[in-house]
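Just one chain is shown here, as structure tokens, and it is the form predicted on its own.
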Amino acid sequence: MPNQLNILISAGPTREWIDPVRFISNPSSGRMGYALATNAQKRNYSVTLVSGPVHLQEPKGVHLKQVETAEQMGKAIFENAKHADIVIMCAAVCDHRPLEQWVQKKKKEVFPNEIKLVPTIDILQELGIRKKENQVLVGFAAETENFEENAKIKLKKKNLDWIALNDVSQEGIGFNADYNQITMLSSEGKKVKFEYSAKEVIANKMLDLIIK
């Protein structure tokens, strides 16, 4: 790989709006993705960070692109992935969006009992299809059961080089936490476990592993 690596990282949640005051989302804080971006920048890499809505300080020296929906994130990711040596999809992208989005607030008296959902774009799978030669593609698997089995399926199905598996059913790690515990699985059958640590520490170890 070149000395001046171009690294593309996604972080945070996406929001899929129902009406101007309600949306579907998830508890992702963006801390893991921001920790990866900060650490990569400290190594003097060229870093682009595509971020959903978070309450975090913008990392210094990083090209930050702020988005909200899965569609917006996909557009920003695909535009920048063309020039990236490494792509790390850390964002928790909503898998579904409401079929109908109301322009005005829907009053509770007439709010429907059911909302029809449709799939959003699968950004990670599309990246796997478009992956360039020598490009490294890393995904995340936030699981609550059948951990390694589900992660390995995702690793193969989406043509990833690495997948970072974390158990989001445990309190104090993963979503909206300062700490994490991750198992890295590679397409070549490697398995590396990072024990419970601050996300900044895990970000450093992850980059060491991926770039090595």
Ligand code: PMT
Contents of the next structure:
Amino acid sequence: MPNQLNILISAGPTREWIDPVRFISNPSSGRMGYALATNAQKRNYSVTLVSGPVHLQEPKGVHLKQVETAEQMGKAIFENAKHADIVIMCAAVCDHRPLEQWVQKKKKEVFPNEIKLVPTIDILQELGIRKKENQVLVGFAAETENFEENAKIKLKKKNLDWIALNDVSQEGIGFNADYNQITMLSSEGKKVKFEYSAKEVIANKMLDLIIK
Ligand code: PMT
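Next up, the form predicted together with the named molecule in place of the form predicted on its own?
Once more the chain from above appears, this time first in line as the rest of the complex follows.
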């Protein structure tokens, strides 16, 4: 690894708009991704943080790029991934967006009972295809069942070096919580479990492991 590492991190949710006042999203607060960015900055690495809409203070000394949709996040990530030694996709990118996006607020009297959804781009999978030599690619797997099995499928399918398996089946860990519980799985078969701790503590342990 070079001394002056370039780290690219994504955080927060995306918003996929239905009309100007309604969107599809998820409860990601951005705390896990911001904790990773803050920790990486403290190690004097060059950090770019691509963030969906969150209510968090901008971390000092970090290049922050704010986006809303999966499409915008993909564009910002692909632009910055070219120069990144490590990419960590912590964002909860919406897997789907409405096929149609109305320009005017849809009146409730004519609001349809069903909205057709189409898949968004899988940013991480695309990063796996474009991965540079020596680039370390880290994804998250937010799971509610078949935890390790599902995470291993993502690790392989997206051509990752590490995946952070995040059990999001219980309250108090994962989405919109101060604490988390992560098991790191590597493409080389390593498995490292971090006990239930504050996201700042987990971020520190994750970076120690990835940068080793
Ligand atoms: O933001 P917090 O409130 O602190 O919560 C943290 C967290 C729970 C959001 C975080 O720890 C986490 O688990 N992030 C990943 C959420 C997720 O979308 O997981 P997934 O299993 O659906 O996606 C797998 C991976 O593919 C993720 O790295 C995701 O960023 C990426 N992905 C997913 C869909 C998509 N269209 N493009 C992607 O790049």
